[in-house]
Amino acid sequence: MIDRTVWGLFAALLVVLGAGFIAADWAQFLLVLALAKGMVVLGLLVLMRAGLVSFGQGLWYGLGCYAAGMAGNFLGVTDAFLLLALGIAASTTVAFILGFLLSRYREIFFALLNMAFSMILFGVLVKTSVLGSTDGFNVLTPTFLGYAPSEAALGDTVFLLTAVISFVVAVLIHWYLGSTMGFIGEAIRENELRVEYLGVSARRAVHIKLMIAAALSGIGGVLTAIAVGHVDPEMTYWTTSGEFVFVAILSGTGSVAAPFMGSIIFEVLRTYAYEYSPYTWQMLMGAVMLLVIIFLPGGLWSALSRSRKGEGK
């Protein structure tokens, strides 16, 4: 039997599709970016459920972006689904290798070690001229299983692909978090030593969660590269990773829908803050974060949870 969360996600998909197809082009593009980055934040949610915070999600996100860009420019690959497969392969392969080291650490050491690897990739991209140096390079126009949409239809096609993938990924992560392995993450957060006493390797569980977070970030990176049509080293910079953490705190970890909701709100807030206050928009965003931390320490999703509990009384 399909649970209420899946039905809720399906209803949200229909709402997003309806809003996206009738919205102006700039609003539809904003939705694509929000959903793509929401998948990166969803990966952070998987880690945060295990008590881990990463300031280096830009590493996996950037690998997805550059996998899409390099596959098109150097290998002539333009099919969006093949680019997604390459992005996932690139991010998860690196996460598998680095995970043997990263899974040994917790708390601030885990967070900063992730950021260190992200900054190493940033340095490599900036210093490597074949990858476009600081300017990056353009991404070839994507095709979809042999279908090459017209320029007018390209935006709608990318939006539809992003929305459907976001729904599928959210459902899969919801099922994962409800599984034994998903609950192990919460057990690790509460008492890792007891998890080990039960015969479960906490290090292996963290390793797996890191790879899942990397795969989700890789998907988000590929979709962002396709939508923007350009990749550059800033996608791996620490400020990009900080943005993902900002959205994770803003949205909360109460539901797999929270990262997407928070990402959409963040993109809208940033767009209008920059338009009406281009020199102080960061201060405005910081004020919003401060208010959320003070009044909603569990994130925006906690406000919805409270309202539903109130209706149930």
The other form holds:
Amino acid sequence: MIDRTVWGLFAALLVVLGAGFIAADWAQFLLVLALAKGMVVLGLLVLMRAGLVSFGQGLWYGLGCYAAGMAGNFLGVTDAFLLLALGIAASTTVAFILGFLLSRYREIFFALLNMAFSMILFGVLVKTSVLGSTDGFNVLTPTFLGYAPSEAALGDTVFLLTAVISFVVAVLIHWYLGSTMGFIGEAIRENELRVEYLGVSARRAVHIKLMIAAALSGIGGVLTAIAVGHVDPEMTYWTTSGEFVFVAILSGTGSVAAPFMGSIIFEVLRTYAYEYSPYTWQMLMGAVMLLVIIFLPGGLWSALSRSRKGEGK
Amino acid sequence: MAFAARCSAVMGSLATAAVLSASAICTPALAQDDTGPLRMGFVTFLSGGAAGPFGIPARNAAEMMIEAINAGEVPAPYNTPGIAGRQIEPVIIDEAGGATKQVAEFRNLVQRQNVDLVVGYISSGDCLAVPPVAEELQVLTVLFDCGTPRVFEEASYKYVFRTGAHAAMDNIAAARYLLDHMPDVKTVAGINQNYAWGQDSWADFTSVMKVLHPETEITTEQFPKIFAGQYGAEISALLVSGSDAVHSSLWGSDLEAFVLQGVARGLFDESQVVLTAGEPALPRLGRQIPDGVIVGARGPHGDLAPPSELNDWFRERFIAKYGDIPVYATYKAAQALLGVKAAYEKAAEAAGGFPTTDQVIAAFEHLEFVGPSGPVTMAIGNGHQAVQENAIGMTKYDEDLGRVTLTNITRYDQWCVNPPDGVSSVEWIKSGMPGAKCE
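Next, give the form predicted in complex with the partner chain, keeping in mind that what was shown is the form predicted alone.
First the chain shown before, then all remaining chains and molecules of the complex.
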């Protein structure tokens, strides 16, 4: 099912790759972080389409980060693809187990129960001195199917991997959202009772969506850990989860491309806010958020789709 | 990285181009020249809980020292203007936001803002996350305040130095001081924040006590969460334990809250309280902290600094400029900047011109220099980690000065409270601190 969106995503991949390879190293690094976090936000988008917001995405993200870090330090695994597989396995398995409970809740109860679980992981990590408690620990330099890039080529390799995975993941989620199971999400948001009468288990659908969101966050976590080279419990803290919700609202849920676009804009905005107003950067970010909520309640993506509709007239 | 022309064409098609000018994102790092100002990134907490007690005082000290160094107004041997003749141009950024953010911002400092070196970092997490990136980017990085010994014990770095002693000596000195002044102490309790700093401080302190005074009994260990602010239950537990001494590494608003609540409930009368990082809170607590509390300053800083011309100059100038008592973070910031100046100038002398980074590193390793709190030696961590003496004192409210001072000061030689090079501090303490040189 190669439709316009897939071609659009492919074009975006080419643009991102082109930009990333000629941009300065710091901008390329920022792009890696933005894409990795964009995947976590994409997971939130899947949930938000079903009317669910989670303040605990840091749980799945943190599991990915720590899976990558621990596999390197304790098992000697440095292959990026193996780390990705481990990260996905860790976050999805935990989501499968917790999903039996989480999928029974909706609205604020779902949001906060997610947060509660992420804070439990945070609490456990803080108590674990072998893992460096709040200081965390450094992640080993990754290899790629036997290829160990030089220090100079490492950034480019991680960037290439992140960009390609973002593209693949975006296409897969696009297909999923266009499938019957994908549309069930919107049906659950609108009227869960009817969904049940149609013969679909809403709980099961939410359970699956939760696991998809967890897998996406796990991938984002592994890629962040590889790129940054350090993991710490802050990655599971509720402020990190809050940041993902912030970006999700900033982006809007209009398209699978929105989280990546929103995430890139967020990282760029924040780094310049840091540079030009070191004392009031938080206030600047808050002001941007307020402006988006007031003038673009559908997120930044809605501005794009609105202008596109305008063209058609 | 390629050519700016090609770059801006592609960037123009990106959504982000609306936010940024394409040229800013694509400009490769400029070739560095040896005549312009020396651009120095300075990273410290400007927001959050660590900004008040550490971050802002450190920034103030850095600004004052950079101004004085540029003008050549620091007393000898630092009385030449600039660093090896070049003026310092600081770029100050906020340390808030966590290690992931700081790694990204470190890259931005080096690659976008083109700083020649970075001085900074109060959080131990940041001090662990940043050095591998400093190595990758090959930029001189000087850690000035963070405590964890793990930085140079778990890895070795070429481009990274720490001019402040690590945290093991805080608790070694505190335990020695407690035993010097209370030799018959039998029971010890602890209240420390539930994060790496609090856990490590308590582990170090109890290990030292077990080595130096094996009959010590640990009655209770309380780990409230950081920024808890309310210590009712913990203080009850400490009171019930009836311990001879209470150890705490609390800092900032947590420490102030604990002192106010603990004094009101008589904890400070019942037990000898030891505050290993208590010094920055003293000016704010004033009369509210009783006399006779054992207080450390993470080194011989502040009131614990030995008298010297440099110390007098530093204190007077700081008080005149900001109206505040200079607390330990200001001493550590000044120490880092003077260490940098000493290393660059030693290297410049050897090179006969402005030194390269490699020459500065060679000069910095095993460097001995003097800060406002006395001599500092880059003796451990293969010459990248500083050691210095430590001093501990007791609070005493001085009516004439109208502030809390530290008296009964005992000084501990740098080799009495620091492990030898190449030995992990935890292992060194557990094995009974062999080779410790205490008078």
